[in-house]
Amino acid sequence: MLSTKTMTAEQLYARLKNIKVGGSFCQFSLKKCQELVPLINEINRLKAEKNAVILVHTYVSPEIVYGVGDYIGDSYGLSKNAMETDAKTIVFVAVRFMGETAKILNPEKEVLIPSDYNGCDLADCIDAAKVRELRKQFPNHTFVCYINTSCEVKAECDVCVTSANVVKIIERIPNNNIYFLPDNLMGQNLIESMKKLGVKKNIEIFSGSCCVHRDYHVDDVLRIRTEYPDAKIVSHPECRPEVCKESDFVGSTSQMFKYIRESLSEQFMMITECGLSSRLNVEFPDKKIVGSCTLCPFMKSNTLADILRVLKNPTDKDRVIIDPELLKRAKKSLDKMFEYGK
């Protein structure tokens, strides 16, 4: 966790210069450093103030990460931390569905999503209704929706999983007839690793695509191989199968970091979202990510002056308030994820 101490605009700098990724958007000076370092010390003090707590999406702008993240990590993370933390207000820094999970998994604490523009085109993807409609037409599966789903399709499916934990999960699960929704790619990806491991499953699945990892394609990766060899590609597993194919390493967000920090190699492409590669930057200033980078509009919509806004004065809109009937419907999903996960 980072100190509430009084940040400089030099030491603001020092993490944050080496950041190479995302063009001007993620591109730091001493002047800009500057300019930041006020609203970053009065949330500071703010959250102190007030007994909150900050959890940020490796996603999120690099001032955010590194100015007043208590917590940084991927989404099932940063809810389990939610559930360590004796803070009784939440600030989740990421997309709505994250927060919704922090508060089904915490539901005496006061969770606050700072940005308006808080959607997510995968999550978005699919509704309640529409996987009643398909439990109808598949009455004999076992629906199991990706962890970025809304709470009220959560309450309508019986397993949840991670990127990092669905292959183990449905493995596990005694039923061979699976639904898994919303993302297609991790589905199609999900299958292959079955068969890989010589499990017997009939797998379903939904037609939603992630915006930031659908668009990277094979040439991308081919074209990396050829101009930097030694560079070792790294995926995530919401991406085309056949970039899948083609990579070094396929995981989770925390499972591309920990592979980066533990790899003896020098050049890395990330498949994934730039803030990955932002945190790379600051964290492993001598090793070099080559290649394209991917924004996350949603993600990226989280600033410090909405953080600060919902701080000092937050608004029924800022709060994620979830039924107390659909909250318990949807923990049932989770749950079962903890269960399968052991």
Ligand code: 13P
Second form
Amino acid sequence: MLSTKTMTAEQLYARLKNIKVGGSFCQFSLKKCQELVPLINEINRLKAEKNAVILVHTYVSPEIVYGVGDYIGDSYGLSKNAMETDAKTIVFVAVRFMGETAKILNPEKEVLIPSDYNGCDLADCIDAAKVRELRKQFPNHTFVCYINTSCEVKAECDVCVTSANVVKIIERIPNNNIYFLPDNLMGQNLIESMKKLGVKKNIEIFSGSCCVHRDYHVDDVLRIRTEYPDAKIVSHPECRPEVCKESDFVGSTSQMFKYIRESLSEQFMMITECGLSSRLNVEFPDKKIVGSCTLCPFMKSNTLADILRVLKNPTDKDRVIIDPELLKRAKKSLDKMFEYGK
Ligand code: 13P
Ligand code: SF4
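Next up, the form predicted in complex with the ligand, please; the one we just looked at was the form predicted alone.
Entire complex below, previous chain first.
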């Protein structure tokens, strides 16, 4: 059973007081922490009583990350946590496709999603019918879907990937003809990576993109380079190829976190969602984050109140329910990911 330790407002404030994202002042005061702590302690008590685990994506608000999260990470790390947990219930605080992935990997467990606003620009830009149509057009291609896709889309594809393993997996797929969906910008970055590695692949890509990452332009990067010549520029592969080319490091959320933890530099510009900058403020208060960041409205729609609600009294609307046949087909593409990603 997970710990039921209670948290004081002072302890929470000590964690959150360095967060500067969203302005130059910290938005967490001791008073705000005093308001949040009763809710946090009630969630932690209930989760132990109900044998639940709370998985939280880094992009979710800091009071959730540091108040109630049992595991914090990126989509790859959290899907591994979901596979390994003994808990009876998984509360997945992120977006729908991540909760669906947890359910596909744990069909016998209850998976709850707290927010109703749980879409994702990428996952919502393509459906199963479109994939079937593309498969007719490209019959000799291996269809690779980014994990940011619905269960129905995963069921129509051959292999799933995350931003943490996409390059390694594409390299290992025996077929040289690949159709990558749905992120066009990540697909372009992938083509560049294959060129750099000297790996010959014919990669077709779909037209989707993420509102959070496509909003950065190379001019933003060049301006920061001029203003802060010592800053390391760190980007997510959902960013534009021109942005990635100008960056010092490109990787998934957890890979970016690791790069900064291990870097000797003191200044960084984070070209990704604000949640990562908040975590860096908390966990590496001596490292300076320069420039601005962007918010994912879907991830940020999760609240402590909704987490408490789904733990207390879940309804079918909060549960991830997937038809068993569909789940089996979608699981094949995830199984391939773990097989190629080893
Ligand atoms: P990660 O795989 O880095 O968690 O990214 C998921 C995502 O949605 C990024 O926008
Ligand atoms: Fe989807 Fe973009 Fe939000 Fe990631 S940041 S969950 S890709 S909308």
